[in-house]
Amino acid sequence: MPTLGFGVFQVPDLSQAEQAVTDALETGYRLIDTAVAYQNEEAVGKPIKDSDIPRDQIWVTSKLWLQDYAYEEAKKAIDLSLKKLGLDYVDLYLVHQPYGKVDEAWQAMEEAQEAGKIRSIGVSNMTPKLWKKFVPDFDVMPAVNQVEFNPYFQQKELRQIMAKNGVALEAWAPLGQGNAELFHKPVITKMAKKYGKDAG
């Protein structure tokens, strides 16, 4: 999985999608995240497959959303996720928010994932309290949690969890939302020229 990756939240038009997305290859990024609730699958998708990146250097994660928990519902979702992106298989798949039949979205992902649909599964968004209410019961382990995770919001309870089980924190926002004034902490620009970096 890389290190860094494009995330398409906030971005519904589907022209300006595709374009960022193209953009972001272009750029050199290999890890572009999408998800059922962006409404913008198939945005994804169309630059994947028109670029010259061979399929396994781009590493693809989308995200199932809480209306379709339900087992058959998720199973349903997960085929038409591989759809709209016009992919045989997608990289990480993610139970999107842990909440309501978060029992049934999981065994439908273990499923797609011995199908060879899905290769790793993972959650996102759970928190300590929710970790230990759903995760003792899967299966499999997930691969990934995928959380808001910065110099401001560092996680420190989930990441004890989480190393006991060998699961990788993946953050969401990790430069602080864009917070202009995270770029400019003493102990951020300190680290930042000792190590011959940007803030960022």
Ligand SMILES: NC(=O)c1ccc[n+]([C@@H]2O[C@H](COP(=O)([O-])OP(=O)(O)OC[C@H]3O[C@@H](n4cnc5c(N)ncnc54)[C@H](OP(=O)(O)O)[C@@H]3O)[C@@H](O)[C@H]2O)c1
The other form holds:
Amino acid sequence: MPTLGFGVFQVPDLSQAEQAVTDALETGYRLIDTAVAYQNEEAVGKPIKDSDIPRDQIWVTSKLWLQDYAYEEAKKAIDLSLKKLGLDYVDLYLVHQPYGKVDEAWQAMEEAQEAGKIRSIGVSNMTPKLWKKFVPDFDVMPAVNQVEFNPYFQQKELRQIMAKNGVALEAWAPLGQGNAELFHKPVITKMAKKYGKDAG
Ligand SMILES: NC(=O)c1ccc[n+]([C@@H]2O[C@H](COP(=O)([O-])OP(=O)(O)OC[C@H]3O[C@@H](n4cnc5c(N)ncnc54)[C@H](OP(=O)(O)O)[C@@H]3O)[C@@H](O)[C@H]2O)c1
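Right, the form predicted alone is done; let's see the coordinates for the form predicted in complex with this ligand.
Let us now look at the entire complex, which starts with that chain.
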């Protein structure tokens, strides 16, 4: 899984999203993160197809949204994601928000993984409390938990639980969603200077 990714949250305009993904691939990003709820899966798949980069060198993540958390609904939603993306498989598919019939959604995702439609299945926004509520009933351990994670929100308890289970943490808001204060914190700017890097 690439270390750095490019997310297309809050880019509902399909032509803008498509341009952004095209630029991201040209810049060197090899992980694109979308979701059913972002309403732009089409705009992620097209530039991937149009590029010269082999499909297996690009990691595509999408996420199941709340209205599809029941077994039959989740199965249909996974197929619709693939259709919109125009891809034979997604690299990672996540339960976007852990509320409602997560167990049924998870069963549909496990089956889609077995069928080769999804390479890895994971969850998102699972706090320690929600992790303990849902994950013990899963047959397949989530590969990833995508959560808010940055210097202001270090997820210490969650990271311990996930480490025990060999689950990878993927950060959203790694830069605090562009939090200007974070970029000027002396502890950050001193490290940036020491390593010759941008604070971000
Ligand atoms: N699973 C979930 O529930 C969930 C939730 C939220 C997001 N996500 C995913 O995570 C992706 C990332 O979103 P995010 O907003 O959370 O990301 P973020 O990386 O924390 O924030 C991105 C913002 O940081 C600013 N920035 C970037 N580089 C910078 C630098 N070097 N110096 C100063 N500012 C810099 C930019 O702000 P300006 O635009 O102002 O320049 C940019 O828009 C989303 O697109 C989505 O794919 C997932």
